[in-house]
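The data below hold one chain only, encoded as structure tokens and taken in the form predicted on its own.
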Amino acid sequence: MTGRLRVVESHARRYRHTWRSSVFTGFVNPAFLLAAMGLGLGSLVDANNGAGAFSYLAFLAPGLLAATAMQTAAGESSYPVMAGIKWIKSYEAALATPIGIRDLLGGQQIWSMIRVAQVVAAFALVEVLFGALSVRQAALATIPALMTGVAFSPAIAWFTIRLENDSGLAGLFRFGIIPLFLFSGTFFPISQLPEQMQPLAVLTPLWHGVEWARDWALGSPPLWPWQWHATALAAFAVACFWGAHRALVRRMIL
């Protein structure tokens, strides 16, 4: 492990120098974003009964939480990966030590994960002082959120590093990230989905981590065991992690 720590550190180092901002960004964003759905939109919809048993506001809490994990990890394991091999080549610099692919690659997925649970931290905070979630539903419900961002870090730098250049990661975010948050289950069930798109919206991580923190934290009936979910993710990961293992020696050494 002290390859990746050292990996590890040399982001943190970096990250004292913004610190400030993402800390900013990770209470203001989620208060305006539960505000606009949870409250402004969630009225209309409590009007009519749309989320059934719940509020909208605690129906769409643990799913935004999961939601917020994924693009966490995306923004972590993308533009910062293509630059550490392409841009500012800090990768080829690491290679030159003692450090390998596996601690590359292994410590980049660490920070990654604790950016992941910074973010989700301070989402539930928000999500608990919004009074959509209790203490104990929000601390439920961040367990499958940070298995959601587990799972999607290694398979977004499986795709990075496979680029020549960065414009595929902006259509990454407009073609893969933003269609799975709007229709994986974040902000409706994905019962009121065409038929046909249904399935489609199962074979996304994102739906099983929507569905895995929408049971423990509301305690709504599953379409699935919350293990079933566990391992579809922790599956994904692994697979994404062997991938993208694969993809960075063939493009730093090979």
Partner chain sequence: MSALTTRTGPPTLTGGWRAHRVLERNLMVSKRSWVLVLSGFFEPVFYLFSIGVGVGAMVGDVQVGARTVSYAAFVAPALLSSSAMNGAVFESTLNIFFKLKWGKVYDAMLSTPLRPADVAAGEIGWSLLRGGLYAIGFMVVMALFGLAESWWTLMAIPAALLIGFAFASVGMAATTFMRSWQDFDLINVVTLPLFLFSATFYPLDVYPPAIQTVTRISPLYHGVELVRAFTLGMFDWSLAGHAAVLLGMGLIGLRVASGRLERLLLA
Given for the second form:
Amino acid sequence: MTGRLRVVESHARRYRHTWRSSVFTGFVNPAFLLAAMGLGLGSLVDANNGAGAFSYLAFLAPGLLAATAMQTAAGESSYPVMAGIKWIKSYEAALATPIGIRDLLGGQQIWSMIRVAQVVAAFALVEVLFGALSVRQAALATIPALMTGVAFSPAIAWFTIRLENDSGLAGLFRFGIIPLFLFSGTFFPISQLPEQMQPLAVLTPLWHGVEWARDWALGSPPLWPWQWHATALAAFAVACFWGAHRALVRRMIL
Amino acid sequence: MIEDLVEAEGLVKRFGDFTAVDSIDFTVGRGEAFGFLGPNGAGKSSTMKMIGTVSPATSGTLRVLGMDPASQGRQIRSRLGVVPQDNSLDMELTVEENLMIYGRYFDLSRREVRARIADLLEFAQLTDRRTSKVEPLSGGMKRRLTIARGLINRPELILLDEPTTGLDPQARHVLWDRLYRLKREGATLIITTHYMDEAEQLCDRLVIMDNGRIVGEGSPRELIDRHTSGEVLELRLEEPVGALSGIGDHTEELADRVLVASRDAESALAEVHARGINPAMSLIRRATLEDVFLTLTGRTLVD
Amino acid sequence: MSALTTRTGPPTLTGGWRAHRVLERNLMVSKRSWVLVLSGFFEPVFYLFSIGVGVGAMVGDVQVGARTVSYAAFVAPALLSSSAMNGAVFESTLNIFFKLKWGKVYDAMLSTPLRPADVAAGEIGWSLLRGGLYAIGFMVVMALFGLAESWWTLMAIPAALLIGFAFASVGMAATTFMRSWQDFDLINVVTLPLFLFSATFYPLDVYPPAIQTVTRISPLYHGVELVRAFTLGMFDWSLAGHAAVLLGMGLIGLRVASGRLERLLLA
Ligand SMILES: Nc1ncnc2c1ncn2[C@@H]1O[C@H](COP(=O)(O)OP(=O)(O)OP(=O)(O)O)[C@@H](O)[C@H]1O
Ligand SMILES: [Mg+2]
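Form predicted on its own done; form predicted together with the partner chain now:
Let's see the whole complex now, leading with the same chain.
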């Protein structure tokens, strides 16, 4: 465990240089997003009664929390991992010490979750300030959002570890993260997707996170019981961590 | 046709308050292999960049190929071959593509460049790596590729900034051999180095630079004759250096040994023994540019 | 083997710009990663499906001036404009910074007859070339969805290029002042609000009047208005003003960028 904490510490040390702008954007970006989409676009949706029983702002808030967790996890487990392996070679350097592969990956994942927690907490706070959710609703939505981060972080790490170079990462964001962000039920219910695409959305971890968060925060009648979403996310996380570990062993040692 | 390809007078380069090149004068004649020998930070690269018209001189006059770098940089560069200290190869392109695009920067036609690439790859011994990316090449291969690249436009004047630094002895010799070939073909070379053996091997004439100034100038032979006694006795002693007073023309105390400059090192050594001094190590050798540098600056070249 | 250095004729040196050589270099590089290059086309299309079609179903129709249009028709030109901005900013900031600091690509270029202004213009031209391709692709998608009502819609392509020019130039100029990767966080701090608040997702009159005035300062707002006017076929003289703002911004940016590149690269 101490090895893992050392790795977390090394990430934290690097973060010291950027924390100011990261905290700033942590509050400002959600405010912008909620103002533009929740209030601005929301005024059009609400004039049309588009989000049913809720205001569009409230409809959006829990889902955005989960989507933000995904984006943060993706950011933390992609380029930094590529940098550690390939560019600054800090993984190689760490492995020359008593620190092992499991510590390296575990530490990186713990750090990624710390960042997800930070960003989600800031986002939830802004949502409360915007009146999108009550404190209780926001707190409840935080848990599924964190679970979304837990699911995505090892998945992205796994993908990154297996890449030869960073051009694959651009593809990951363009064809993975952004479409997920746009089509996993955050901005509109997936029932509006074409019939054939709906089962596809169900397969994405983000949809589970968004549905679960909306269920807990708004009490909207769920399609699935939340335990199913939780199980799906947890299983996905465990499988991906296992895969990422195997891939990192291959990459760094074999 | 002009005979002096580069003429510099009172050439100065300052970065802020710091003077990197401090009023130097030199000329490089056509067909010459001219060297700048000096330690790290002497101002060699700064001088090369001014000649290559990618760094404006702070003051003084400089003419390259008879033209003014400030106003005719583009015309000058079109006739120059540049091998920068850090290669600056295009890591996103292959070996062959690096040569192709560089040729295109000179407005050469694709057909013309293609024909030249074959020759240049053979010259650089990279024919079998032509479709390889640049990144995985060894240091020596990258250096040879950079030299080949610098030749793509059939330059009249070739600037080589530390062509062999960081290479192993074998790779250095391969490179020296390539540079000889260019010299035999009549190319004008300007070479910077901090290796005295490289300067002795390659340069017809050289200047020794230190702290932005030129402290000596001539052919390697002339410099050695002028500034040394011809032979050197190297000793490692228990006794203080004072015990050697009167032996040789001049003694120089280094961290780990003492150098005694002498016309006849053999008899100097005999004299040392005659005084009852028993050095832990003694070595007799010919004086080199290293000793010239030591005499002129009181420091060693490579520390 | 023939002699390597002996010159057979005088050097061929044609005068004038040679920015096209920088373009040629980038084309050579992208031959290997063309999938990635083309992938830039998908981003605005994804947004169109998600926001335009998906959220559009929740919004219904939108009032623009005297006309009522579908939300997709309203938001499509804005997505084209913002993707032109984002593409140009990305190309001219992160990519250029990398080449400047690590790639050493420009150092090599400048030891040939190329000049800093060629480098600046060439890189901006490259970003426009890509932006133009994406704009054409987006037009095709719009047409397939019945969002292109008249031939005037085609004019949105040069309008998108103008947006690209404005942002690529300014982005590049800004990049020459950046010291480290951390400074790039600033870029998002600027582009995200531009993306969200330039009458992109809803008409200007949704805002309170004070914010409307601020929005008019946003260069992207001028781009969105221009492109939207063409795709919806609603013209008036204000278009010339919008175009002039973008053109001016681009020219000033280009000027600053080449000047700064000269100072950075020719130290
Ligand atoms: N762009 C610059 N800005 C500030 N100082 C510089 C710059 N370029 C060079 N210098 C300084 O000028 C001095 C001479 O540098 P230069 O690169 O010319 O030395 P050099 O003889 O080539 O050394 P080396 O053998 O290490 O390559 C050094 O002290 C260096 O720090
Ligand atoms: Mg140097």
